[in-house]
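As structure tokens, one chain now follows by itself in the form predicted on its own.
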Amino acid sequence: MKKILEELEGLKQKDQLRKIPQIESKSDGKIVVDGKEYINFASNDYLGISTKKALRDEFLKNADYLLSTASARLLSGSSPEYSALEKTVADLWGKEAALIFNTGYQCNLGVISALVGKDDVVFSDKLNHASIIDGMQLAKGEFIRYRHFDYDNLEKLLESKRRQYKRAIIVTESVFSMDGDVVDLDRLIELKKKYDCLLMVDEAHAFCCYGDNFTGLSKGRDVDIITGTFGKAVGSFGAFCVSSEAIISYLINKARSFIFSTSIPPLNIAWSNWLLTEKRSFLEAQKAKLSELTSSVHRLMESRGIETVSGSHIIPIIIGENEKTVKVSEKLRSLGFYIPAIRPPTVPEGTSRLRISLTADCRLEDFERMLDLV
């Protein structure tokens, strides 16, 4: 216990000690924390779906679904709702099959740890999400991290290391979760073909925000494995992997985070499928609103001479030091803006930041006023 207390004190001294915020309610573009309402620039509910009461009421009016499966899917925890949603997602990308996981974390963890055996290797962008890193650490094979977006560095690694392994997988996010920058998929596809690799793309922050048919950056591209989540832009819960029938069958038999998890309640699965099938026009309208807002925000920042690596709805304001970042976040909170400080280990040392998430319900004038106050 003494060591635990010492480590907690160490985190506190470095301004890295985290506490769960007491969130009382959310509405379109707003959040109530500790009894006070704020403009919410911290949400991953990119299309604003989760706060739409009228939408929720319409779905629940005729909903008659179990609130628990009480089992893993390979036992008695599956249902027709799962098959329907998996078909919907596979059809979006024009792929053979899909498999639902409980969370995006469990999905990436399970896919990578299952597919990478002792004679295999993963080549991973250095800024990939923790779920990808943890999946590589659990895998029995090797993993090699290339410098973020440095595809020449990746090619040198492939050239020198690829022949030492049987199967190789290149793994990347499409829109990166902390910097909001966008991958060069054409270059990765070129390298995966040249060096006989599989290519895995995590579309968590692009699904339903970009691309034809809500499919982010990867539809119609030579991408072997696509992962994503219903818990962000879809305003639901759960995650998915889309791929060939062979790979999905392999995951059903080998992915421990799928095999040994009680499955998501059918109510949530049906809600996701209803949104993606019956409410496509609403999602498209919200997607268009987000796209317009994102373009306007980037034009505003450019007009003010503010540089950013972001090319998306995720916009980092990198401050650097933990203490200074926390103080800026607290100042903005006192002025009515909810933008928590993002610190290591979520981001590299020395890059603490405010991570601004634009949603379809955010307003340009609020963003402009926030910039005036930073």
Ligand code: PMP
Contents of the next structure:
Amino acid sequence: MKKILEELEGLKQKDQLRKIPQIESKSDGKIVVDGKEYINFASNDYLGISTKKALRDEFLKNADYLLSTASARLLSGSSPEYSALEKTVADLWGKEAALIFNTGYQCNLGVISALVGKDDVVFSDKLNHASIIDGMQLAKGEFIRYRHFDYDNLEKLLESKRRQYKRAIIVTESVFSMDGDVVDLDRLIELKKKYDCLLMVDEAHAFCCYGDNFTGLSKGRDVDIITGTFGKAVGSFGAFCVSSEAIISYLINKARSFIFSTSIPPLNIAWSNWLLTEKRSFLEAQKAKLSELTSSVHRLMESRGIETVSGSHIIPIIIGENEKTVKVSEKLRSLGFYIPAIRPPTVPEGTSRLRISLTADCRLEDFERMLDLV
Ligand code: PMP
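Given the form predicted on its own above, produce the structure of the same protein in the form predicted in complex with this ligand.
Expanding to the full complex; the earlier chain stays at the top.
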């Protein structure tokens, strides 16, 4: 116990102690925390779906779904809503099959730990999400991390290490969660072919925000495994892996986070599917709004000489030290903006930042006002 208290104190000293904020309500582009309303620049509800009451009411009017499956899918926890949603997402990419996981975290964890056996290897971008890192740690095989977006570095590693292993998987996010920068899929596809690897792309932050049919960056590309979550732009819950019939069947048999966990309520599954089938035009309209806002924000930053690695709706303002980042975040909060400080271990040491995520309900004038205050 003494050690735990010491560690907590250590985190506090480093301005790294996390606490759950008391969020009372959220509505279009706004958030109420501890009784005060703020402009919300911290939401992953990129299309503003989860807070649309009219949409929820319309869905719930005819909804009669179980609120629990009380079992894993392979026992008695499956239902027709699951197969319908799996077909919907597989069809979006024009792929053979899909598998729903409970969360994006469990999905990446399950897919990587299942596919990487003791003779296998993962090549992973250094800034990939924790769920990918944890999947690699759980896997029986080897994992090798290449410098973020440094595909020459990746090629050197492939050249020297690939032949020591049977199966090899290259894993990347498409739009990176903390920097908003965008992967060069052409280069990765070239490398995966040259070195006989599978390519896995996590579309968590691009699904429904980019691409034909909401498919992010990977549709029609030579990508073997696509993962994504319903918990961000779809405004729902759960996650998916889209791939070939064989890989999905393998995951059903080997992915422990799928096999050994109660499946999510059919109500949520039906909500995701309803949005992606019946509400496509609304989603498209919100996606267009987000795209327009993203372009305007990037133009504004450029006109002010502010450089950014971001090529998307996720915009980091890197401050560096934890203490300073927390102070800027608190100052913005006192002025009506909700943008929590993102600190290690979520981002590398010395790169603490404000992570601004634009949603279809954010306004350019608020972003401009916020920039004036940073
Ligand atoms: N992948 C990435 C890139 C993410 O950013 C996240 C969540 N922040 C996840 C996976 C996990 O998704 P979920 O929240 O559905 O667990």
